[in-house]
Each structure stands twice: as C-alpha cells, then as structure tokens.
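Given next, in structure tokens, is a single chain: the form predicted alone.
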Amino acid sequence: MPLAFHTDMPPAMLDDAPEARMLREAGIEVRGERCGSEDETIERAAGADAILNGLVPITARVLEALPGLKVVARYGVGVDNVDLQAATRCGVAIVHVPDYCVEEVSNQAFAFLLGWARQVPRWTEMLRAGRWGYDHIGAMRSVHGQTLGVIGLGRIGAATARKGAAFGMEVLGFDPGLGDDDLRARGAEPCTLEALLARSDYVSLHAPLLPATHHLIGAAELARMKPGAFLINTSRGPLVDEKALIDALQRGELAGAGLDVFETEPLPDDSPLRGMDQVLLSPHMGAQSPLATAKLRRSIAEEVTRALRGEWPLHVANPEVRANARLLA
C-alpha cells in the first residue's frame, strides 16, 4: 500500500481530515506529524510515496534523503518552499493547486483597498468610542475613475485587474512573463513598473516569490509612487522590502498599505506596523474560505491520488521532472 505523509497534520487532526478519508478509499495509507526542521521531516516521512505539505520547507536534503519518494503536494498555488531543481535532479514532482484562491485573494485586495479609501476601521473605531462626527472626510478617497497598478497578472492577478475595471478604475499592469497582447486580454494596459508605480493611485502585488522578486519593491521603487498612493500586498511578504515600506510610511510618502503577509510571520509583536493607523493588516488569510479550502483539499487529494496511479498530474509545478519522474518509473 503506499504512503502519504502529512508534514503539517497531527493524527488526530488527520483522521477527520477529508484528504485523509480520500485517499485511504483510494488505497493510500496517510500519516502525519508536525514538522519543524529538516531532520523530523526526514525521519518521520521516511518510506513515504508522497508528501502532503503546506508551509515546510522541502529542501534539497529532504529530497534526497528520501529515494521512494514520487511526488510532493503544495496545499495552494506558490511552491517557494520547496527546492524545484532538487526535486527536478531527484526525480519528484511537485505538484500545486495554481485555481486555488483566486477569487478569495483578489477579494482581500480589494477589501483592503475599499477599507482604505472609505475609511471603514476609523469610522468604526470612531463610533465604537461614542463619537459620531465626520473626522474623517478629509482622508476618504474615491475608488472610481482612479487608477489601479496590478503587478502579476497570473489569474490572481487577472481577477483583480477585472474587479477594477468593474469598479470604474484605470487599470495598469506590468508582469515580464507575459506579452502586451496577453496583459491586455486579462484587463490591463501594459505598462513598465517603473510608469505604473508613478502613475496608480492603488498598487496591488500579485508576483510569485523568485529571486528575481525579491525586494521588488524597495526603497527606489516606493520613491517612484505617486505620492498619496496606497500599497496592497497579497501575495508574499518578501516582495516588499518591510523596513523601507515603514520608512517610507513613517516619513509619510505613502498614504498607506494593506498587508496580508509579511517577510517575518507570524507578524513581531515589536513591529511598528501594528502601531500605524494608516496601515490595515490581517494575518496571512487572505486564501481562507469554506469554499475555497474544499476545493484545496479535495484537490491536493485527487492529484495525489493521480500520481501514486503512476498517471501524470494535471498540475505539475517542475514540468521538466517528466524526463526521470519516479512516479513515472
């Protein structure tokens, strides 16, 4: 019977789980652990077909110190956690979910643009204290006829170009993958990032994390914003230099920032953006939904299931592995 091991699910969690229930009425076996280093990934994964992983590291020395191992299932769309060249030289396939959350993270980026423009926490604040006035008329902003800045233009990215154009926005986009003719056809006009940083009143990142994006956004790039202009970031917090984006914030070029993720989490208590009213924050769950979790798991479960068949997966984050693919063998 093969093995699937869970690195981020405890037994007792796992038994309920509905991945779990698919995959064993498939005939897999599935276990599962915390894990919090390389050396308990390797030790309790060991013998495992497949690993089920959402925020491990699957490095390098994890795949190579398990030679049965097939494929690794990414609960959601990014696999920067997981050495792709490794698992490629290894002959793993990392397979993801890239139609997971769509809907759910663009929604947060607008949430938080929303939120910012028609002031929404300080009214409520406001009202909460007992004062009823209009403190807050002069830091409203409007939403239509201004312009929004998509970086990323994958279907997140996409999603979000399409809810600004509903909202009556100028939208600009800038994503080095795609071509003027592909950006236009998700809703956005071309633009380099440096003419769409100085012209949107709103900037929304949609990048994956690479190398190449690292720090996309730093101190030069947050000097280039129009002045006034609001920050979101949805996608991962690496993407943006967080000690400029508070320099930047404090010395008041930015109006503001929304963030649902950051280069450290969970978010250090000591970080001075917990302090700054002008900055809306929520702890990485902007993917979350009922819905939209279903669907993860009963997809993860379905891929996994694919693979351990010996049948390639609908979604393979490191194609290239086809050639010496383990589950292929």
Given for the second form:
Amino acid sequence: MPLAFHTDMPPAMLDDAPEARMLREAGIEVRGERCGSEDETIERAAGADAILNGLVPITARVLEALPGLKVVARYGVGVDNVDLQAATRCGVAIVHVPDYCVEEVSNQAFAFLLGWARQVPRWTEMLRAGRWGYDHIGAMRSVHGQTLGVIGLGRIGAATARKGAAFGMEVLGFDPGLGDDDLRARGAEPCTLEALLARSDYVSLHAPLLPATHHLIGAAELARMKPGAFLINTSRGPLVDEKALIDALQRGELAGAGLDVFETEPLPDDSPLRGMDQVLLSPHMGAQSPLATAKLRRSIAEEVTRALRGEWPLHVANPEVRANARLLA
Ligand code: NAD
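Switching from the form predicted alone: structure of the form predicted in complex with nicotinamide-adenine-dinucleotide (NAD)?
Complete assembly follows, chain above in first position.
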C-alpha cells in the first residue's frame, strides 16, 4: 500500500481530515506528525511515496534522503518552502494548488484598501470606546476615480484588477512575465514599475517570492511612490523591505499599508508595525474561507491520488521533472 506522510499534521488532527479520508478510500495509507526540523522530517517520512506539506521546509537534504518519494503536495499556491531544483534533480514532482483562493486573497487586498479608505478600524475603535464623533473624516480617502497599481497580473493580480475596475478605479499593471496585450486583457494599462509607483494611489503586490522579487519594493521604490499612497502586500513578506517600509511610514511619506504577510512570521511582538494605526494587519490568513479550505483539501487528495496511480497531476510546479519523474517510472 503506498504511503502518504503529512509533515504538518499530528495523527489526532489527521484522523478527522477530509483529505486523509479521501486518500484512505483510494487505498493509500496516511500518517502524519508535525516535523520541527530536517532530521525529524527525514526520520518520520522514511518510506513515504508522497508528502503532504504545509510550511515545513522541503530542502535538498530532505529530498535526497527519501529515495522512494514521488510527489510532494503543498497546501497552497506558493512553493517557496520547497527546493524546486533539488526536487527536479531527484525526480520528485512538486504539486501545488494554484487556484483555490484567488477570490479570497484578492478580497483580502480589497478589505485592506476599503478598510483604510473608509477608516473602518478607527471608527470601530472610537465607538467601542463609547464615543460618537467625526475625528477621522480627514483621513478618509476616495476609491472610485483613484489609481490602483497591480504588481503581478497572474490569477490573484488579475482578480484584483477586475475588482478595481468594478470600484471605478483606473488600473495600472506591471508584470515582466506578460505582454502588453495580456495585461490589457486582464484589465490593466501596461506600465513600467517606476511609472506604476509614481502614478498609483494604491499599490497591490501579487508577484511570487523569487530571488528576483526579494525586496522588489525597497527604499528607492517606496521613495518613488506618490506621497499619501497606500501599499498592500498579500503575496509574500520578503517582497517588501520591511525596515524601509517602516521608515517610510514613520516619516509619513506613505500614508498607510495593508499587510497580510511579513518578512518574519509570526510578526515579532516588538515590530513597530503593530503600533501604527495607519497600518492594517492580518496574520497571513488571506487565503482563508470555508469554501477555499474545502477546495484545497479536496485538490490535495485528488492530486496525490493521481500521482500515486502514475497519472500526471494537474498542477506541477516543476514541470521539467517530467523527463525523470519517479511517479511515471
Ligand atoms: P500566479 O503565478 O498566477 O501569478 C504571479 C504573477 O507574477 C505572474 O503573472 C508572473 O509573471 C508575475 N511576476 C513574476 N515576477 C514578477 C515581477 N518581478 N514583478 C511583477 N510580476 C511578476 O500567482 P497567483 O496565484 O496570482 O499568486 C501570487 C502570489 O500570491 C503567490 O506567489 C503567493 O506567494 C501569494 N499568495 C498569498 C496567499 C496568502 O495567504 N496571503 C495565498 C495565496 C497566494
């Protein structure tokens, strides 16, 4: 019987998990344990044909130590905790679920945008404190007629652009992976990064974390942004130089930010971001909703079942592995 090992879920949780039930019904044994180190992952996943993976790093050492491993299924869109090159070298297909939370993450970007423009957290705080007043009217901002710059026009960026247009915004787009016609088809006016930063009232990041996108928004880019602009990051924390962002916010160059992701997660207790009332925060939960979670779990079970039957999964993050994929051997 093939074995699927969950690197992030202890047995008690796994027993109730719908994806484990689906896998068992497909004749796959499922085991799991929260793995706190490379050594734990290697020891506990020994003999696994498949790994179900949340956030535990799947490094070259882990991949090289598991000679029977055919597939790693990552719960989510990003695969930046997996060494893709090493996986390809070892013949391991890395499966992800790129389409389960497109509406949720783009909604999270808009929750920040609208929450800040309408000053929802501050009004709530005022009324909770037993007051009725007009203190924050000066901080309120328009949405329609304003310019939204979208960086990365893939699935989530394109949904964000569509939502911006529905709110009557002018939408600019920067994505070096797409041609101008593709950007227009996704509802964005093609732009250089510099022009987008200089023209946008709201900038929303939807590029993946890659070596080339690390600190894509640093001090120089923040300085190019319109005074009074609002920055939204629901993609990955290291896309933004957080220290430079904090400096720009403290100097008042940037009016605010909406952040679901951070350079260090959990966000350190002493992060100045926690104390800034022009910054809206959430703990990397942009993908969450009951519908998205159900779709994610179902997709993970379906993809692992496909792979362990020797069929090519729908979403392989390292398609070049096909030439030497163990799951096809
Ligand atoms: P996608 O692959 O569909 O789109 C990413 C786009 O970014 C592509 O079009 C690509 O060409 C573009 N891109 C690459 N390099 C770029 C650069 N230097 N500048 C601008 N654009 C660049 O991905 P997606 O489904 O839209 O997701 C985007 C990101 O959102 C993911 O990589 C993931 O890190 C993040 N995400 C976060 C959450 C969350 O919970 N907050 C959930 C899901 C995804």
